[in-house]
Partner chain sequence: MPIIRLESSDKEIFDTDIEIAKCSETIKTALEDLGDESDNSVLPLPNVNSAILRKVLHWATYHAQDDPQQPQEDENKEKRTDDISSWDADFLKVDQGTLFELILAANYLNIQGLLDVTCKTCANMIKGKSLQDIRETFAIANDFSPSEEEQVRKENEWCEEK
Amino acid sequence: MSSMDYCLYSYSDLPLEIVLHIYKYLGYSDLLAAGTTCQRWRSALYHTEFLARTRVRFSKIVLSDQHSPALDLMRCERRFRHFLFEDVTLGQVQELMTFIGESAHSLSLDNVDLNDKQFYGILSLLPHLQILSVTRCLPLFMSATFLDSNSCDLNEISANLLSIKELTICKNQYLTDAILLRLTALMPNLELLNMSGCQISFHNAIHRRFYPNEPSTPSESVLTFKYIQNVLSQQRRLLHTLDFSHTLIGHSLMALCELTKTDEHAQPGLQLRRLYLAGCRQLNASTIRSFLCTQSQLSVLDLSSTMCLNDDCLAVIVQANPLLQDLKINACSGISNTGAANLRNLSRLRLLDISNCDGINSSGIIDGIARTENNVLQELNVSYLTICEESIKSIARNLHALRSLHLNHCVNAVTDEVMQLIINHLCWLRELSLESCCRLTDAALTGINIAKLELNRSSAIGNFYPPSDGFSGSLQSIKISLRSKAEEEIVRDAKRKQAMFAAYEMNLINEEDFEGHNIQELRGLRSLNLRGCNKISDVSLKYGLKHIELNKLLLSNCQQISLLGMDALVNNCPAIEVLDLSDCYNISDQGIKIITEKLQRLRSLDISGCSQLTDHTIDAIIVNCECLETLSIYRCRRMYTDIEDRLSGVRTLRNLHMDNMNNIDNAEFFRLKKRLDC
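Next step in my check: the chain by itself in the form predicted alone, please.
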């Protein structure tokens, strides 16, 4: 086929099947952009698979049928399945909920101000609901007659609740035994129950106080584990996910062992696939061992911050739960290298979080998960571990399938050499976090040979710092033994900075200077955390960061970054949605102007501590930011003119963080509420 024949075709001629396959690799913002290219690509967005991936989120607004954004949604041709109401006040929403009910499969209510009557009305309009989440909705459960058949007609909502498979009722302090039983009785097919953060009474003495004579009517005053156990017993046939994170569950977990047995009606026992017990500090090792030995089908286990977890317990978990795919045991100080070494026996593990485990060091990594080649593990977090360079090298050489790698605060382990090895071997990385890895320099991200650069460019950049002979001679003449190593490091760092800056400003960096690997080789990188890497400069932003898919970049305390770097960044990484430039004190108003003009997808911007910024920065944000949701401007002392009033014009802004105020919601929220109240 000739080149002229190729010109006869365009991307709009691609078959729908190929377009759908391309869409599988795109995030939400990319999908929206792709849908604007042509009619065929737009119609692909209506495909069931992508509607299932999209969630409509209402945050910090007053919803009403008569005003935007409710009106905007009801004009939309697409029908969405998943909806989140976060910090929302409900006005008259009968038409909106009727529209949502035509397609809604999941509904999440987080800190929504609604009463039981409004709740009944909403549920009656959602006939296809399968997932219900009610979080921090305190007024809802304050009514003692919630879902009481004597005070309301349940016929309208009971049919809609039969199909619910997942129920989340976390962080609701007024939840009681009576409410829980009435609610779950209407949902006989539960597969997931999330009660994390609820105030559950586990002690038998409390149960005896409220139930002196058994059996008795469920209490309207307390939530006890014994009644939760009754609910689990009734739902155990289908239930496969439990979440009791951040509760006081301890020895009571043993009571669930009885539910794992087949009952007298030959009903199967409780067999969980996902169990979340993060932050449950009342647990002990024997309880965990005993219960997990009965759960051989577990694929996801979260025991983060459970202080009792030790090596023996972890060995039992590895042996009894060979199907584990996700394991979180971060901040479990009882685990040592012996326990970490056992993790290599989990052949199906895809996610592992062992961050903040003080007892694990390099040996635990080298003899454990990174001992042999592993093409299954995709996400690894070893942040805050006291490990050496060799352990990270083992990770890079053996864990080739990694998509996410967190190395935060591994100060001694992450060097330029290690970073070069990561870039060379872990080509599939999508998320890389290197917070406070302060030994990293521009050479780590660009592959530039700084020593050669200093040598070859010395004549061109000699004016940028004092002659080397005189400088070195003065050091030799002082000879302060206690400070000599520190002085040498300071001098080397100063020379490195001067050489890099001079070469950058004079455009003296050529192709032959790139002798190592460049972070550009991680073509699919979407999230990069370089907070506290204070040796990173504009050079990395110009010659390293060239990622069209990068949507999250954290550069806090990278104080050598300036307008030059920002100008290169916005052109090389146009898809950035989250940008952190806090405490980058060389950032100016002109830099923010460039950022807000070029980064059209920007949703979150943190410029706290950027002391050069003035009210001109606020002007640039107001004029250019059409998608901004979160803005942080702590310690920006030169901004002071009616900030909140001026930013109220940014209609998408939902969170404003500034000095002397915790959070300021969009002023449109209050204006709309005032109109509704009239």
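Remember, predicted model here, so these are calculated numbers, not experimental data. Between two forms, the rigid core is defined as the largest C-alpha subset superposing within 1.5 Å. Numbering follows the first chain given and starts at 1. What changes on going to the form predicted together with its partner chain:
Put the two forms on the same core and the Cα of Phe58 is off by less than 2 Å between these two forms. The rigid-core alignment places the CA of Arg646 less than 2 Å apart between these two forms.
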The other form holds:
Amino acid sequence: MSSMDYCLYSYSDLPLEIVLHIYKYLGYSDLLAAGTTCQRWRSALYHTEFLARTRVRFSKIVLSDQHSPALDLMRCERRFRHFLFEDVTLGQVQELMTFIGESAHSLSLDNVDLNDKQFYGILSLLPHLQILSVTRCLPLFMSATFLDSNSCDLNEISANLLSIKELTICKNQYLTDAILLRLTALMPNLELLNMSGCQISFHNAIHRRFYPNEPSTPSESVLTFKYIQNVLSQQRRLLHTLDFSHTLIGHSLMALCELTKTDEHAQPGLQLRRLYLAGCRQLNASTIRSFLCTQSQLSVLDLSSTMCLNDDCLAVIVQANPLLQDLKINACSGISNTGAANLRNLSRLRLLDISNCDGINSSGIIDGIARTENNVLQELNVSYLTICEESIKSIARNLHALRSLHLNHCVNAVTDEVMQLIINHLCWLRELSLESCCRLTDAALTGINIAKLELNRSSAIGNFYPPSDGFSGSLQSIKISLRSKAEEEIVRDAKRKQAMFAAYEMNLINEEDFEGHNIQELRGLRSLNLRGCNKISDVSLKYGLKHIELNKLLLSNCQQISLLGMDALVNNCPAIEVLDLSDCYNISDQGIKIITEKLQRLRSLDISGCSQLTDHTIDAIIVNCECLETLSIYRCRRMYTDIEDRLSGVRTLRNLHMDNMNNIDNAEFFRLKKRLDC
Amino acid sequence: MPIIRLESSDKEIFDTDIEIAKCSETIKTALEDLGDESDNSVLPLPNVNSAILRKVLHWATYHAQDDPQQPQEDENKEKRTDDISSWDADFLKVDQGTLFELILAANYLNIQGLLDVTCKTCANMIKGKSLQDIRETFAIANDFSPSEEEQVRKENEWCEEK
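Starting from the form predicted alone above, please write out the structure of the form predicted together with its partner chain.
Let's see the whole complex now, leading with the same chain.
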């Protein structure tokens, strides 16, 4: 008798407040699934809380009032708040933008082909817009009369631009001082300005060249910092976030110090809460020091890859910016252990990225963050640091609140023992990244005692002929032993693999073999990166991973993974959305078939270098994948036939990565053409 | 110790320690209204049957020693479902119908802790499941017309988390 036959209860009749209470605990993909079950559970999704979490994203399609998806959006009863148009071509969108305009708070345009007239048209229909982002929109700023009140009627859009609080204008080739000034003049309520990646000229010589006479009208040919400064000055009381990452900003930062002073009416000056200067290589230590000393309210600071950052500077930052919660100082080679030790004085530090700092090793990490119990730090990235096992053990023992831990390339430090400690102590981890930590074995993730397994089973295994494993076979034919450490390691590895595989095949692994901790204890795990951990085998997938919230799993180069592992994985971790199996050459068509059939939420699949896969895999993808957006099939030499053509039938596919692909434009056009035909 | 007499919908009386009964905001408010007459009087709970009331009181008795709830819910606090205690997990190893009744009872009686843990349990039964599996687990009938279902499917395609 199925549960549907005779029911005294019906969960679809639960009061709305209870459904909303349950929904509070669900991740976004789970919400979408739950909201598709019945009318009442769906209407719970109309509740404003969820609209705030939702963004409508149109990617690589044509938007037009006459066609899907614009037509479908206009049939919606929900009023969405956030919109992203990326790589989109706009047709007639008057009706669509009117509909969107009723509720849109934010609009992002990324690589959208539109001119100034279309832009005005769109903005005039968005009265509630607070956040505007324009990136890589090449033709937009080409017109010299962009927003020039002499050439166009600005009344309609200036009213709408009044409410804009956040402006992002990155990587737009033709942005000039004149345009920027006209744009920001219409936004007196601006609180956030993001100009990362913009080609801004900071050099005085350039300024003199384009502005031979001061004062003068803003240039129509170049974007200079002097004029950006004007904007910042105008907005200094409201601005709380600035992003100049990946620009040539250098000494000019000093000029901002002027803006931080209180004016003659005792009004406070520029007091930022968030500052992003990643990749700004022109900065020097004294400039950063001077400016940051004026910003005591700073809670987010990104100084990644700023080569100049040194210990003194860091000490000053810790002193002057005690409210810091998020700090990124990765790839700052000038910091040493002394500087890192200062970090312990940041009592509110919640996120720290200190990866790739060549000058820091174990003592810096231990002194700086892991000496004492810390219940504040939640996200930590120490990738690529030369640290020892002890430092990671200290991290595991003291940083109880960690949600995200990145230990990529900490090869020597991440051993089975350390991993067991992590599992035991850091029970709230959501994200764990162990790329290239190649010393990890299945014992790390499952708590299996491998040595005991080998010992107990060796007699049974003597009678078992392992499948033709060319590697250990060839070892037996080595007549000359070099007695080197490397050789011993190789032989030990091969024997271990043999023992594991034999035990597994013969189902010899049982309860008593698990003595340690299993990664299942990290019950809330959402993302796991095991790229390059080539000792991990099907055993970890069968006995280790069992997580209902796991949505991202990266197993690139885990060459021992095969069908047996895939079979276990799809049953144990059904919510996977992003799966990387590149260079797992033991995966067969059958494995992919199982994956595409069972992992119903799969959005991104990387099977590059899985050399056994044939066109049958493409078939399985076409037939089974309901929501696949990204597919990588580099170096899959046994796939030949009309791949692009056939895959253009996968309606949701947006990103295809393969060898010898036609010109990107052709591929996109091809996809667009197919959609317009239907 | 003072006792309150709780009467289930099927007229069974449960003599309960007042302090334990007060975990229910509904009962607590009712007691305040009764004032001095609360001792040995009968409080009817028409929305809860005896089997469920028995279970609710069992939960309340075990959790009587817990710290009182935080006054306001911190919106920024992470909502996790992997922090259910093993006692609670065992307590909630019941059939779907009983779980349903427990949720409704916890809501009616306004017992925050029990409501949280039952909703977390439901959430765990939804996580990772496909649409069809969720419908089966919770005995939810599909009341969408084919065109509505198509609309839903299309919307899901371009909605994502911000």
